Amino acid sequence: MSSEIRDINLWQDGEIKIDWVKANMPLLRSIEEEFTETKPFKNIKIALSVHLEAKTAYLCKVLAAGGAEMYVTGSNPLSTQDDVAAALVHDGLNVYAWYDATPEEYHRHTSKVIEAGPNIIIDDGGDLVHLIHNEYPEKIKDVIGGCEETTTGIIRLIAMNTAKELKFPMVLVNNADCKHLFDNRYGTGQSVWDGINRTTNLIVAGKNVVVAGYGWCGKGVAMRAKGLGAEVIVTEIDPIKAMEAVMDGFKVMKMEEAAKVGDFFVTVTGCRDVITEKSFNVMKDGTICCNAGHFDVEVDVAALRRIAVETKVARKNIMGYKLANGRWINVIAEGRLVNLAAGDGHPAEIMDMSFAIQALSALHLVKNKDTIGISEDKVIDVPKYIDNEVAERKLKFWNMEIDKLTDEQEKYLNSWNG
């Protein structure tokens, strides 16, 4: 066992951490004892990079029930928690992470997991992909596939399976209905408004908030925004999305508009420079803007640094911007993930249904591996059986239950002259 963390001394407090949200996720619970009675990834080798907190530790634990020999690391420097990392270490897992790590220790911390010669690659926002395919080119012989959380790092595999450069299979776990449905939309919804309120501990209610993006995640910002009692506007560049905020009962604006009357902004596009050089010189004395996307590149903070005639640190992980017009532009978390920067992710609930579909299509990966890399087609829907096992355990642990058709009617659905 390897690790490079901070300090094994907080994972007591790691521990505690874990505990809870392994009280709240039944799903993961009920696969852990599957996994340690089956071991269905003994002498398989694991690398992870998800955010590193509680609930992702608990899935590595998971794995590691499995018979999985465990590389982990974080998948945004902000969002490591290092007592969770040093439970993980006091637990016998390998892991290379810590808060706040610079792009140098970052890069050095996801390398080890991959020189370590994984089977499977678990990954948040496509950064292990990318390393073993451009570093690392001799270890992907060893991969069977992988699987993918977010939407940006399915953006940057489709594009790689396009140029025919993608060299193994990936399960695109966030388009689940299991997972988009519901983490993207009330989990991010939700988290996200955790964090911007725990940070700037200011009302949103009888405010404008402006929601860049209304794809799954902009959807649950605009909904919990709208039950916070604001005002909200949405930008988007989809004219169906933009439609779907409209009756949705949102405003529609072109950024440059709504950057002249918002007093919150949250970017949810996976896109970069949503929130440029022209929006920052047009925005109220005491604008606060954040990001849910996963790389911080939607708010170009880099360009408010190079305009702003001030800085200063207006609260803790809220850095201010004075511009030469005197007005205060202020951003939480360095523009990175406010939901894990300046929070804690994820309620454990949701998380329990989207690392459930993680645990699961991994599985599916390792039973498949003699047919599953066959195709020229290297992206791999998450197959309906899982989505639907999900579903199902997640409602009978809710005590719950759904009507079933009778023959009959399986009968008058599948014909055609009725």
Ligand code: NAD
Second form
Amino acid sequence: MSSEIRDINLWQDGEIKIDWVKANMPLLRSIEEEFTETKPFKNIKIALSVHLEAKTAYLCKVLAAGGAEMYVTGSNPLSTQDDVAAALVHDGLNVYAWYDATPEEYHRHTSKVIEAGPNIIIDDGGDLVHLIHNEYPEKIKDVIGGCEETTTGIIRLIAMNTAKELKFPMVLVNNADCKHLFDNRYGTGQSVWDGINRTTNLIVAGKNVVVAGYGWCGKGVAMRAKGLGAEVIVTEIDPIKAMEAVMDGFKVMKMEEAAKVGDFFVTVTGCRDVITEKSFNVMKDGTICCNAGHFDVEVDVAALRRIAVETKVARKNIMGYKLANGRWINVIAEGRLVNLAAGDGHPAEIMDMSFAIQALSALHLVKNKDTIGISEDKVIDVPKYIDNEVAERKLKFWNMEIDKLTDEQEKYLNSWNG
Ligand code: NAD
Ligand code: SAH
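Let's compare: the form predicted alone is above, so bring in the form predicted together with the named molecule.
Below is the whole assembly, all chains and molecules, this chain first.
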């Protein structure tokens, strides 16, 4: 066993956090029971790079219960929780991650999990897949396949696949209904406001909230802003998404107009340069900007640093930038994912579904290891049976039942002339 973490003595605090989420993740608990019995990952090494907080730690424990040898790192230096990392090491897992890792440390930590020679890769944003293809091509032969957690990671995998550069199969976890419909929409919707509220401690009601991007995440962020009493403005580049925002009751305008009136700005586009110098220069004094999209390039913090005449830590995890016009612009968590770099990420009940899809997709890869890598096409959708199973089990845990089609109904729905 080897590890690189901040402080093993923190393990008890981490264990309390993991026990709390476990109590609220019944799906993963049921999978853990099955894995403990069947040990499907015996002799399998799994490299995992996902935000290293309690829910991810529980996923790691579930996979380890299934017999996997776990090699764990974080997917963002600011979302790693040192006590949680310590609890995993205390449980005998190999962990390489700490909060606020420098780019060099982050690279070393991700390299360690690849150097272990994984058979399965669980990635969040493509860092591990990128690393193994570019720096460790000799390790590719041992990889059965992997699973990708998020939208941006999938966009990159599809680009690699099209260029025939993807050398092993990757399951597109984010595209499962039980992932993006709930995680991206309701998870991001709630956890973004949790992050903003706990970091700013300001009221949202009556304020103008600008949401950039009306995809799955943006819809959730806008919906919950409305619930908090805000006036919501959406910016988009896609006319259909913009129409959807209008029909959902929101104002739609260009960023350069929204910049003049917004109090809070949340970017969730997966794009870059969404809020730039031009916008900062017309923003109101005290404006709060943050990002919930994959990379820290949606809010152009570099430009803000360049044009600021003064900077100060305005509050823990909030940096204030004074512009030449005398106005202060505040940025939460350096423009990194606000829900994870300034909060605990999505709630346990949401990650229960996302990570159940991860665990069952990893199982699918192992069960089908002899056939799954053969196709030229290396990107794989989550099989429908996994999506259905996750939804069915979740409903059962909620004590909810749904109707079943009768034979006559099924016939009626499948006929064209009846
Ligand atoms: P999506 O594709 O459903 O939505 C993105 C939306 O942004 C689209 O409607 C697109 O038209 C719009 N857009 C793109 N460029 C834009 C621009 N310059 N200005 C305005 N709008 C623009 O994607 P999604 O699932 O909503 O994910 C969005 C991002 O959030 C991705 O980077 C994803 O990886 C990340 N993500 C974050 C979390 C989290 O916990 N914070 C959770 C899931 C996904
Ligand atoms: N590597 C990226 C990660 C993308 S974040 C980065 O630079 O930060 C988006 C993903 O985070 C989502 O797909 C979501 O499933 C995941 N996520 C959200 N809350 C989480 C949590 N509490 N624990 C683990 N992952 C979480």
